[in-house]
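Only one chain is included here, represented as structure tokens and corresponding to the form predicted on its own.
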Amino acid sequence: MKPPPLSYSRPHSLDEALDLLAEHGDEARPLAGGQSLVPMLNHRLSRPGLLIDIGAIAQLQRMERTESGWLIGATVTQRRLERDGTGGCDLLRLAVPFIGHRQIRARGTVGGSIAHADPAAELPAVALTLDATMVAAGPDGEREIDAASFFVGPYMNSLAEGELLSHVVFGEVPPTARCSFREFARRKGDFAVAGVAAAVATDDGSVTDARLTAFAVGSNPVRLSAAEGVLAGRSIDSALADAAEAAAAEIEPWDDIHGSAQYRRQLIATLTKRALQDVAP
């Protein structure tokens, strides 16, 4: 199939993007990588009368450390961070080449891919677990959201109306941290049906700072605040056990042709000790 008709605009800075969504309202979608947004066209099931081809606004292309952060422009694509480092974010490192295949990243952008809030997708995880923040720019300006509150539901984030995600700062972790990126998908470059991120700090063998998502597994990724807890004090190997036990049993995900529910518990729990055991000092 082919995308109904509409009309399509590329402008070359922010405020003009920002006026054209103003004026067309739920008439307009955003442009970014399309990766996600052209084969819904294609499929009739958005409808936009107007496409604002975003690709071209060079304030949406920053890639730069900050105080706060790694900052990354929404127009980044997913293969140019892969090509040109991530700034020592270690995270971001291992998740990005588990998206897609190496075609895709070339088109599909960071912040595509968390404005598009996939249950099943690598970067919203990874921006959970590092406590990104999402700027959103707008007609009144600026506002931040934290990832806990930006993801509201499967293909659903917390952007008022006239707004566009600008940039995504993805927060630091404790230079002793230790990260790694865990998923389970049929082949490789396919949706993943169950993926665990963890970054882990210790100190003399306990662990002083755990942060866990699992992802692939409901209606948003979700940070493994339980198994965290478990952690917080003792040594991985220690823990371990108890910690796989207690990630399975705070997501709450559904069956569906490519599992069931108690299948994605237990791949949660496999994927967790193996996390673990990759960050263990």
Given for the second form:
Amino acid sequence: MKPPPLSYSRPHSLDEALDLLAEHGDEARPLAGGQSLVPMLNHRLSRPGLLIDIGAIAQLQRMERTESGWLIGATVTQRRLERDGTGGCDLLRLAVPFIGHRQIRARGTVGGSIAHADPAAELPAVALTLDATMVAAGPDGEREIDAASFFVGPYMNSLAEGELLSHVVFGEVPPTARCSFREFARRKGDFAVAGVAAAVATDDGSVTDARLTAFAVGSNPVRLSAAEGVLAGRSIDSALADAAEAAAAEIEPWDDIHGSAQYRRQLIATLTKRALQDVAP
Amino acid sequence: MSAANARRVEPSVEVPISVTVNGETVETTVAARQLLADFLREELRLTGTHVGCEQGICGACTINLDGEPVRSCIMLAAQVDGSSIITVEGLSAQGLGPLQQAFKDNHGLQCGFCTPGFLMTLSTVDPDEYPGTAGIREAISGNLCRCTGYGGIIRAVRTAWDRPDHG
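Let's see the other form, the form predicted in complex with the partner chain, since the form predicted on its own is already up.
Whole complex next, starting from this chain.
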């Protein structure tokens, strides 16, 4: 239960980190907060020859509102989001308390969680709900990847070799939108058995913009587009049952020791209903 | 320039660090793979930090790192260069501090293995962020105890944080 022999580097600039990544290729792994990577090292599930600690790169710690949304640097900690928030209906701030425990959030980072792409993780679901843009830094400069094409399987992202996740831009929701984050886990801080993120705007009682995402019920978080369609133009109250039914039907959950696929469908129906009740005007 | 914050782009298996532990500055070199918990226990002989699960679940190894409660078994010693750490040994200069005394008085421990982790979490967080009894439960949710059933721990924290029974 100790990390394997490895070397370590702590560059102070993104360029230095990218140079190291280019030089060492597959042997190197970026280390952000380490809340997933170090346990994996302890278990010897990961055996990199070199850790590139990106924790001292000031450029990756930015957190600011831009024209296209909230720009959050890769190494901004989850605790910082929990403490400072991003204003508005703030789906990020609603989701963060569900991430592990306070001790994990103190070190765990936004970029680390998103790049790790755990199917049960909260921040990838938020990224998908807010149509976030992931910005990868590579040897040839920056590349933008939209959330829908960033997550390509359990623990898999679409970063190319030699690229680092530099920051994420979380899109804004309409000013009238209300947000909810609902998750079911066996114990506080455990990985989710199922969860739903919602951001819904209404005008005069009718839904004008509905975003719903389910997570922990498939390889990656998924937008509940059928349920979103059911909501469009209707009042949340009148569409509640139909939306929950649509959500449960459109996911492709699996059986595991935490619950059967059928159980997860029921959880998603219930969580969708509760999330919609949360955001009803 | 001391080891603290020195530029270290060149990968190495031995990493110089400068870190403040319980108020004292330590300048030394650590193995790149060494966990912070092992550095505290084996190099600094601060064995109050306990190593339970070694995978970030049980919380026995919790320390105060720059004002945040952190699990020292899923951090590398190399990562704390330039930081300030408090371990359970640093909680009280003499005898038991108020939180420790409350644990003793309220049956907040039996075997005591998990206790340093609980103490470090509770002494690091801001009580105002965790109101009432529900808040206390939330605050200790990242620490596991297999002896007490948590009742004694919650009573201890109520006493230390000066909270009535039903809050």
